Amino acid sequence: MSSAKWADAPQGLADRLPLDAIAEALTDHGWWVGDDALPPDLTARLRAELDRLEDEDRLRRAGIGRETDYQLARDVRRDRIRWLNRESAVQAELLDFAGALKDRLNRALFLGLFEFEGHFALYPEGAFYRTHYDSFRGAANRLVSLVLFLNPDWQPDHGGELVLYADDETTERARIAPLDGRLVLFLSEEIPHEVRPTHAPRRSVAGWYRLNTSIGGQIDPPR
């Protein structure tokens, strides 16, 4: 899509994507994609922001688990993260859209979607994320994850590519090049998937719609 196309549109963001085809494909086998899902101008400052962060050292090895069982695993992960915390104009942009993003979600599909949560990665030349879920069955945490992909110029023999796989964990649903402005939706519990092993700095946002899950004065999502 044109940047002159974006411009004459009038509705928010998340208001210019095709909500009943998310919907039923998320319905119908747990994914979306959709090419030109963001402004080029916006994706371009995202990069940006991405290279300014790593730049000033900013960004950290990623792990996995959570709290007490965070850890780091190279053998699992080799990407490199900066959570979003609207420090910038871009960030909190991108929020904006996740947030009216997640109203039509509910909307349309009544999961009760409470909050977003993502970050910036980048996946060095060599980099991997082996076939995982990004929620534990059962666990209610994570509902939907979102990947934003910020690769221009990306080649078929750069790798990094994101892979779907049954439930099986081996039989490939879908193969998707991480090319600029590319944005996938998947359910989280549903939804083995890895990153293969890219030949080309890889930059993305990735992030997941929680539910909101505190009870007994614990708070879940921890602020």
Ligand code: OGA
Contents of the next structure:
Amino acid sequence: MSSAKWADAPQGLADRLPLDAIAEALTDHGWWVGDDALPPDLTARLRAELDRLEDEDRLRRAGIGRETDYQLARDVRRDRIRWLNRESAVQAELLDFAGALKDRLNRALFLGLFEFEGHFALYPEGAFYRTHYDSFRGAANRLVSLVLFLNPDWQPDHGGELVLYADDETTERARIAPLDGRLVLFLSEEIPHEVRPTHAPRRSVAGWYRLNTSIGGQIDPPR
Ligand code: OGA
Ligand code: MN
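Return the structure block for the form predicted in complex with the ligand; the form predicted alone was the one displayed.
Once more the chain from above appears, this time first in line as the rest of the complex follows.
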């Protein structure tokens, strides 16, 4: 039975997030973590969708930037991904939520975020994503990163934490277990981060809010 707490449309789900606290955290130190940010039935349907995509062999090895050298990419990251689209109701729901959150972030932080892009990610046992930035300072492309975890029954010895680092890329600032319904937002250009090796299959949605860097009406290629 779904409780009254979650009796909301996707847009309403974004309204439930504590925008003042999020804005303050992003401004103050550059990231925010919220537990139970989305209802468990939605994370369950997202997880089922990711598993369906995996079963149908529709996940692909993730690359790094324009890198086409598979071996090199494999040293950096070993997740399997599929970009979100509106092919199913549950993906549309998540994209509606992300869009509503974008509007709220724009209003709270005067960000002018333009577009959300995101993918499902499955980290098989042993997979990781070495320390990286999601966007490089001044590239003005990805501004805010979003990660939503889809892992009920996650145990501490499963590893797979998302670790956020200071500028030196070694001083840990936060170590975040990928617990179901936990939502992480951070500044893409400011926060080096990694996914520690996972000892159980690890599911997430990772996404980015981009700035409108269009020139002459031409939107730059999303990826
Ligand atoms: C990414 C990323 C983190 C995670 O895909 O760029 O950092 O916890 N993902 O899935
Ligand atoms: Mn990242």
